[in-house]
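Shown next as structure tokens: one chain only, the form predicted on its own.
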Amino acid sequence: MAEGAALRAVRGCLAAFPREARELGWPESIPYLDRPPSPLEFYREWVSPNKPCIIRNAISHWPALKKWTSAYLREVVGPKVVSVAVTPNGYADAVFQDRFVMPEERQMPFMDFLDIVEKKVTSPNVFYVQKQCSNLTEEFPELICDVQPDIPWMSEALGKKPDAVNFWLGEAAAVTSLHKDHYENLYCVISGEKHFLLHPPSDRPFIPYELYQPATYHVSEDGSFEIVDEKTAEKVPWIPLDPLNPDLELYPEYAQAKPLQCTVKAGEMLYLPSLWFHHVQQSHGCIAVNYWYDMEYDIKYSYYQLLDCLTKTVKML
């Protein structure tokens, strides 16, 4: 009976931490900045409580603003190979079939991806240039002159350059599931808009994960696709959940979530700080570039941690 007892208040706690964290902490809107801040002014106001912002005016000295047309990349870039997520649904890195299935990531003539985009190409299946681990330096270096290697008040506020600069390019049908990192992420739009639906870290006890079996997608002789499992990898934590159509009476919990959603459109800048959950579409064609600066692994992720793992445990019992 005390075990009993302890487990309910325990249950009873989690279910209270999310709405007592929005009442304290959260806003229930992304505010808007009409100004980059100062480094001071952004780490206390933002980064330190680990709330998000949209910033306009941040970037509009940038040169891609105004030079990233079809006909410009082109000819930057045009026949050079780069790596291209290919997926038949538009979901990579998700769960499809009971696997988390990661994309076929394909070595194509950055030309011909934009044949796809600008569907001079017809293909069935949906084609996004979303490699992170900075695929900007990495594979598009001839563009890094119209943009900045690093956000300077940012740099500055956090001590530290970005671990990674990611150049994002794809079709509207290319969806991010919900997921989160551990990352300081400022989002720039260059053209179009990406749409964000969020969640604060404190949602973690409404939000479920599972293990599953990692997988890629392979493209068959026929064509068609085919997921070919990974069976040396661990199996992969990750949420099964589509915040869109949430399935509530499989996941009951997420009914008392909150979800924060906005819209980022061409010139403005979302802050997403670490450890928030994520889910992103976007408009066709959408261009982005983001900045990936490591968090602090501070008292503040002690306390999202011990709170993972009592939610995890409670759910086991």
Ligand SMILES: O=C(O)CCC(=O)C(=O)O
Second form
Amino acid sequence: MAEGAALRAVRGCLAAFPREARELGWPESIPYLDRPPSPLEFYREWVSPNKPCIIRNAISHWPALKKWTSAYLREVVGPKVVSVAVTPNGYADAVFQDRFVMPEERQMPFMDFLDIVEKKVTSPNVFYVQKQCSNLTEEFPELICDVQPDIPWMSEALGKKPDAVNFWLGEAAAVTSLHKDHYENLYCVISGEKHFLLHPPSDRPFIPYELYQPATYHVSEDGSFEIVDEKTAEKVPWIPLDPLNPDLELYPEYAQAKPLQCTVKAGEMLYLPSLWFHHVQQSHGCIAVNYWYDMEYDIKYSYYQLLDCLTKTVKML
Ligand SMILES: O=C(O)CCC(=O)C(=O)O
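Mind pulling up the form predicted in complex with the named molecule next to the form predicted on its own we just looked at?
Every chain and every other molecule in the complex is listed next, the one we just looked at coming first.
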């Protein structure tokens, strides 16, 4: 076969793959479970086939569901200085003007942050408690007794404890841009709602990635933001596309991708499998806690790496 024909054949396979994978296994919408499954059942039905689901009645016994009012949080963690992501537009860790821009990580008393969320103090900027290095255990240890340090049936299913337990509280304008990671993610909503837009890993051929210079928002004296390059940092591969308003002239392949959307309500838990692309929004003041269990770097991971590598290579040609 001539080289050109071989390349066309590979392109054809990559374009057909997402549909074939969808027909074999992905749901049309995210299914609900009425109660947490046994560890074996969860592993067999959801983790191993890499399928998302929303689980009800998994966290209904958590004191946090009733206790985490503004008054309680002010009393328990109010004066404590915590890390808050601040941006001019709600996008932390996202592509902006040909840069991968990270938020200003402001250290501020938690109650000052709550004053902003509750609009007792006005600010033109967007604030989000979203530091992901296990900030629940590192910055808010006082709150762990109201939730759990791990999800016992998940720890048993995977034979390990979570790498991180994260606390999320932010404004409606705070958006997490489309990305994927290597965690089996149990995402629990305590109050408010989270809105997820998801793509299975098999949609990779339709999802654009580019390399970007990393940069960080810095607030100047007059309160305006400047974008400062992280000059010594390596370029970051990130998705430039906004799945809610995709630029199909620039990224025509995305027209063939089929996102799944779901809303996770207070008291519910989303199982977001490893390698799934996710874009996240929330109701104003939504509080959530999630558990990141590292994925197994098994053959599924290797197949995804192959898909990623082939997709990148044919784009270069
Ligand atoms: O809740 C969010 O804003 C983002 C969550 C997320 O991206 C994650 O847990 O990987």
